[in-house]
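Take a look at this single chain, the form predicted on its own, given in structure tokens.
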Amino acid sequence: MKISDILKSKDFLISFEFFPPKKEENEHILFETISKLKPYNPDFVSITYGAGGSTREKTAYWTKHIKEDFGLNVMMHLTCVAATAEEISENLKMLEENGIKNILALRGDPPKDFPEDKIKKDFKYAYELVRFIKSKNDFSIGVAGYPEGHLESPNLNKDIEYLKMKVDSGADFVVTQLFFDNRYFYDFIDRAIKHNINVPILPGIMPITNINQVIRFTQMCGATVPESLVQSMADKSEEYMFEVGVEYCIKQCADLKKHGCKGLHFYTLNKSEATKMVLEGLK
């Protein structure tokens, strides 16, 4: 089902991402996790995409798989920058062929050390390949939004620009990267409408369950989080850590649904436990 048609009847929406393996042996890892996050009726689930198109067969498998063994319903991550038009129209094919609705078109990054003369130029930004994709199939597409902006991005007004071209150029909806102060969220929402902005927008959200994640997500993304979240983590226990990262989750959820947001995407890391207890605890 698209997730455009679930987001019109729908006043609130869950949803779960996950990575395709890059180790077979490491497939019942994520084959447990769905197993586990399933009874909790997710909208949709999504498949990302590894850089340059890494993970490309994986992605297309799991997508499948997910459709065909779970019943769920699926988004694959698309990217574009190290791809070709042909390449793309393949992937398409593929996921029209399998009853798959729904796109989340990213530009995404280039391979580490991925020489620039072999970088393809058919798409140099997202909303080129959200143009295409809608110019071509009858997908529902959805692509990123940043609340403290991305990191290419000059200033928070060029960066809400970039997502104003991406929702003119066909996107239905916008899923955040993650955050961990609200107020980064609600601020992005004001830019946003300010700048005509009106397909939904679901926050991304990811429990911090431990020290090492602050430090690994600042670097890798430019997410605050709350000085006040890393001091009560610091010297703590594993097991203190994850109980106050879920707890801070929890609350942080409350708010954006007290707030009337369109839903939760929960960046799972292939991991379900803190997921899970963030939604027993917004029961």
The other form holds:
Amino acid sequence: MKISDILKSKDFLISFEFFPPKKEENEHILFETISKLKPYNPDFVSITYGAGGSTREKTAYWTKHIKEDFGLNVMMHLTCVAATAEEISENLKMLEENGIKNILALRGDPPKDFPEDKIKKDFKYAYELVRFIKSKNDFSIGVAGYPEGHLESPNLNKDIEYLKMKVDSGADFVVTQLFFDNRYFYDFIDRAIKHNINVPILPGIMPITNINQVIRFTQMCGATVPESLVQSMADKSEEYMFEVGVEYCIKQCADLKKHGCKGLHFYTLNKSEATKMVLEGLK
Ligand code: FAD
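The structure above corresponds to the form predicted on its own; please provide the structure of the form predicted in complex with flavin-adenine dinucleotide.
First the chain shown before, then all remaining chains and molecules of the complex.
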């Protein structure tokens, strides 16, 4: 089912993001995670895509299998930085053949040391990919938004102007980068409204279960980790960090719900426990 249609008929959506496991021996972990999260009735689940194109087959495999084996509504991420228009068209054909209705259209980041000649010239930015998909096919299209601004953006205003270009090119909804302080999200929504961005915006949520891992991760995506959390978790046990992180995330999500957000998109990192506990805590 198209996410755009669900967004029209429901006030609040739950979704889970997974990545295709690199190693075959980790595949059962993802199957278990999905089995444990399925009872929470996600409105959709999404599968990430390696921007270098090397995991393309795996993303396609998991997209198909999660739909078929679990009967879940799936959104496939699709990046364009290292793809030709022809390759994108092949992907779209595969999705259509498999009854997948939803795409998260992204530019992607080329992997470090990615050979210059593999950066294709057909698409420079995600809005061009959105326009391309929209002109050819009938998908519901999501795009990425950045409450704290994208790392390459000169400023927050430019960042939101570029988001507006993605929406004007045909995006139906926005899924945000993870953030831990809701003020960034509320300011982002205000900027979006001022720029006439009228599509639903789903906040990206990641329960912190290990502060060192999150600090490494956020250095790559530019999200700010609140100093109070860093202090409270410093040098503490895994169990303690998990407990504090889940508690923090429940409060964060409850506040987002109170402010009328359209849903919660969980970056699960292919693990179920923290997401489950947050959803239980919100009941
Ligand atoms: P764009 O919207 O093209 O923006 C990229 C940069 O260019 C930004 O700084 C923007 O401000 C600037 N820009 C945009 N348009 C213009 C313009 N017209 N002129 C000048 N500058 C412009 N990466 C993956 O590789 N695989 C994934 O599966 C994946 N999933 C993601 C899911 C979510 C929810 C999010 C938030 C991110 C995800 N990413 C993924 C990361 C994403 O690919 C990177 O953040 C990437 O750097 C930007 O992608 P984008 O689609 O936002 O690009």
